[in-house]
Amino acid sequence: MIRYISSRLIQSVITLFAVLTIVFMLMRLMPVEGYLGESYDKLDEIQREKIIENLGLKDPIHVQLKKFYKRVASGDLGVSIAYRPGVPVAEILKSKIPYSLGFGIASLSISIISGITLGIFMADSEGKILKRVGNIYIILINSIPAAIYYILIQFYITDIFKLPMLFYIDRPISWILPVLSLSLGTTATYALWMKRYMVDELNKDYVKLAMAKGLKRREVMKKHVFLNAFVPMIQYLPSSILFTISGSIYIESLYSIPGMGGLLVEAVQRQDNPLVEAIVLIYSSIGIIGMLAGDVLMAILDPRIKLGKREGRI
């Protein structure tokens, strides 16, 4: 187990290093004029060059990259250069993270519980109505771009149920739609795969034998089918986390939530390198930790996974 986890940790660190390096390089390819913002036309050429030099953008790219990793390793996320000039990035994120974290955890919890529950009912031949409704729901969610049904929900559901169209910190009722919207995609994913895994288990010989011996269907479903079908569901934890992260970027902008999603969009637009790099670092770390957690949980819950030389192959 230790060897398996160590191997996954090394892979995770390499992945994080690659993601940060790519983002760093892409940001450095953007026009330097963006770093000066609205003051670009007010400055002469000498002043522009001086500011660019002070930002370290005149250094060779490998020198900039080395300084960046040295700074991150020491726990310094840098200082904002455009969003809030001179303010430490850590201070900016401190007020933003609770919003994104709260909405992310709430939506992920809802999607896992509701998705798995819906999948169970869809797999049960007795729940024909729920099976049809669930299939329609999964098809709609997977066929319609998320941005479209996010907007439709905001415009029409707010009017039907008289809910606020935007987020207000002092009005909990305004939190409902963002959380539900964010959970729709992952709910469909969990429902689809839970149904497939349970149907697959129901067709196996041990289930048919148990039913032939007189065991009740509900008892077989609960004690055997569900448990065996639930184990492979863990592999979708990383994708759920990543889907929630990507969805939060749009949802936070749509509902004016002062979280990290909208902040990332604005930071990229303003070419605030330290802020973009810090947000990407956090998002990437969350996604990679989710992938690592999924691998480890699969290894712990499924004894068929070998943790030796083949590193997790069944």
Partner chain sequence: MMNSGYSYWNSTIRAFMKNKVSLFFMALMAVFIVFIIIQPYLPNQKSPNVIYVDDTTGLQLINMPPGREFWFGTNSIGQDMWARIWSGTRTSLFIGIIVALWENAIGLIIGVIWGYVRRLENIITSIYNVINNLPRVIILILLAYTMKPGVLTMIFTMCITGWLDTARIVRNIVVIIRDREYNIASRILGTPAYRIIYRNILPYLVSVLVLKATLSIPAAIGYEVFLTYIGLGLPLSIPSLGNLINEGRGYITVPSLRYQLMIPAMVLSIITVSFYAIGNAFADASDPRNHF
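Got the form predicted on its own; any chance of the form predicted together with the partner chain too?
Chain only, nothing else included.
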């Protein structure tokens, strides 16, 4: 298992490097003038050249790349040029990250818990109404684009329940809707797969053996079926992290939550390259770490992976 984990770790580091390089390359493809921001018109040719040279944008590519790696490694993410000109990006992000992180974690936790619970109830055949309602919910949430139901929820639900439309840090009641909206999609995913896995497990021989030994159905569900169905669920963790990230970009701007997602939207609109770069890097890192975490957890929990391949499948 150690071998597996270390190879996965190395893989992730390579991917991280690949991301850094790709981000760097793509950004350099954009017109160099973009780095001058608002001051573009106010300066003349010579001054512009000076600034561009100072930013190191005239150096050969491999020199720039090396400098870039060093910069990022030391935590220097550049200086904002349009959103808040002159302010180091790291400082801007410092105040935003806690919001996004808090929201993301809260929403993920809620989705996982409710999704899995819903899935378990849907798998246990008693309760046809719950199954039907659950199915409709899953189908609707999966087929209607998130963009649309986010907007609809914000508008109609705030109206019906008299909830605030914008987020205020000091009014907990304004936290409910954004977190819930963000959780809907992931909950559906977990419910769907948990139910499917549990139903699959229930048909397996070892469950019948356990019951043949004389265990009560409830106990069999708890001790055998649940754990076996839960373990493969971990593979959905990385993609739910990604879904939460992209969802948060919407939701943060919809509800004016001062987090990284909303910041990204603004940075893009204002063409603030360093800021966009930094946010992309951070989101990518989260995504990569998420995948690593998913694989490592799977390796820890499933004894079969420790020792062998899964029938050659990836």
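Here the rigid core means the biggest group of C-alpha atoms that line up within 1.5 Å when the two forms are laid on top of each other. Positions refer to the first chain, counted from 1. The model shown is predicted, which means the values in this text are computed figures rather than measured ones.
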| property | result |
| --- | --- |
| Cα displacement of V19 between the two forms reaching 2 Å, rigid core superposed | yes |
| Per-residue C-alpha change between the two forms, Q64, threshold 2 Å, rigid core fit | yes |
